[in-house]
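The data below hold one chain only, encoded as structure tokens and taken in the form predicted on its own.
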Amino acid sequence: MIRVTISDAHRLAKKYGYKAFMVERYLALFKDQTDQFLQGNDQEFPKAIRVNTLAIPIPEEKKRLEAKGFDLAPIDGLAYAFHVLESPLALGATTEYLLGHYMLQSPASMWAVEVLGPRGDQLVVDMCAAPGGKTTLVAQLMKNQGAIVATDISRNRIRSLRSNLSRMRVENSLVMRMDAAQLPDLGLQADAVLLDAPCTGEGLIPLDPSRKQSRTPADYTTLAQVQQKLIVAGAKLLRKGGVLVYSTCSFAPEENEEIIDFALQECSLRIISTNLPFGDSGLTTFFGREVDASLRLARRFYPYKHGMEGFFICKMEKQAA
């Protein structure tokens, strides 16, 4: 493989349609794999659906969709999920969709909930819940038992959240429109917290190529400030021994490893294994700095390696203060 150097940043940026500063960052992170990484971001992935077992058994839904001409391929490790290789109808316009039989959802998003591992005897908080893909999967894994507190700050997005919770037959959720950073004021003692944090969304470039040009260097700093506030709030929500899963659809260490490293110093949290059988380890060195060595237990997904959009997942446990 030909080694790619920093001097190639402008050439690669022009070739793949990125802002040059982004490619410079990727060269620093991925070095001689940068060309492969950029090529991977240009590939298209088949859409994925998750069968809603709160509404219908998996085999029955698969049979119904295949009878209509859908070509479904199972997704390894996710018994309820399928890639849609061919669909004669728009996935959001079928009778089955309207009945809440399935949710359009990316595999990476599903894996974040699997790592959380919610149970029906728990209180679970979904801090940035809209439009509800993860929240409805949390309810599905809890079998509509226990309780979910789902929040979002956006008035428009909260409408989508409520709509999807209703369509997917979720009965164990309480929805609140609020700044999730203020959740500790409610005095909750959660067993599990899911924080899919607002981020630059670089990992979604395969789905939305406009993201190659839509960000500035200042965005990483601005969003990191938000992410820090949210993860501190998430840690405060947890009872001792409770679990927090932090995820983003970003490649940026400033939004991932740096946020976790900050949380390890400021909150009573320790990183534990995701137990995922795939994914790259979290970074422990980047851009000339080092972070806590336990970040190797986090997981990164790359389009060119893992066949899905870019994603970061880290699982943490609350310790005694």
Given for the second form:
Amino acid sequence: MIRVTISDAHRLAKKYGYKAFMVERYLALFKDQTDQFLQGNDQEFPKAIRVNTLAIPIPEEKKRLEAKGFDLAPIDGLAYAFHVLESPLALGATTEYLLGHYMLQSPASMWAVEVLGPRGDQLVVDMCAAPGGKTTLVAQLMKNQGAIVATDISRNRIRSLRSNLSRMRVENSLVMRMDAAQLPDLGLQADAVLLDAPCTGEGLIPLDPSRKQSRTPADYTTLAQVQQKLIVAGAKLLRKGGVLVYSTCSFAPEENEEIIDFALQECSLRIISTNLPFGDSGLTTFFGREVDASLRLARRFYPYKHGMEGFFICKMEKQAA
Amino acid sequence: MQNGKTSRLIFGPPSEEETRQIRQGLVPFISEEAVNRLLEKNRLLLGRGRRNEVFVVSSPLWKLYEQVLPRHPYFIGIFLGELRKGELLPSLHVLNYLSSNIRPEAKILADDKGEQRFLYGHSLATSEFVGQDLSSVKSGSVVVLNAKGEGLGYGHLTKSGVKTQVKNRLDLGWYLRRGR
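Let me have the form predicted in complex with its partner chain next, following on from the form predicted on its own.
Following is the full complex, with the preceding chain placed first.
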């Protein structure tokens, strides 16, 4: 039995530079592994790229980049993805980048799309699409066939989305600037919906340590309200048998398991396996609360265990009402 | 040119005259046959607003477009370019298609140094061209390719005596300078 005290939280918060309330939450979630968890958030990961097979075959691009001095290591399970161990040039400024040969993208974000499994005969909706890392991978897996509806509400971010769609040679997208919660008004019947929800972004602390200090307890509640609206809208968009993948880059169960638990009660959804061979199971109890047992099928990724930023993925299927 | 700003566009099919202007804008770069291949299974949509933006839309996207009306998309299919005063200014989105089908008289091949300079927005001088007989290249709009034959952008070629110069009109470096 681990006894956690307020002074533990303050000590660890001071040691790792967090607000104390965050560490208190982590102690409740990770218990005796909290120190390891916090250490893991301070480690750096190699950057990753995804070769755009709409533009160039994978071996050809690998050869080109290696000839320029890049050291690339394959990423297990993602044939088009590489960790960049050494780069003599800025990855975002090579001719190959400008030609749309690759995208700088985290493996976690690629896994979310792999779990969605889009096909070229489908209508896929990407609800919070900007800046387009996942949308462009959806198009790649669909081989530019079928159709993608991509939305984002932000005027600035949607410009990045458009730029990336163009650079990455995506030809099968229709982009709407709108609140994704209003998407059901369009009357679409999607085969697959990707909801990478706006979140506190705690999982990105390894990439952006300022997040150790930038959030308040109220953020979880505020964002959960947005996430609930979006997941209900996502479920409405789906045809029967269609799949919805919900993801966030947050560790917070309020933004993950609680949202899915809410959706299971409010919408005709059931959780199905992600078929990912790694990742921790979703939580079914936390902070003294209990959620649907099928949430164990969701997947959690932690920097200290899985060598990537924190991420949550859950796959659901629409059932008859 | 590329559109770096957001503006609301009202979409609809182009008029016959606008369609003619759009086709006319592609013909200096690629053959009529290549224009037909691009358009035969697709349809054109014109987004009218502060700018007039032309899009090439596949059948599945066209159905979606009709479904989402009266809402208008922000972007759809392939952004072909901007229609300005009756002239089509081709986009970076369609550059790869144009480069793959480029007329010999509308292409300029840049050497490695020229490639880098062009991608920084600079013009190209004769010394930066590589492996081609410039006498066959016409003055006017050209596509600039690197030595591997990959499209880097658009330029305007001028000849003055023995000097040939390509003024940069739009290059892939736009994605870094303005596209983020």
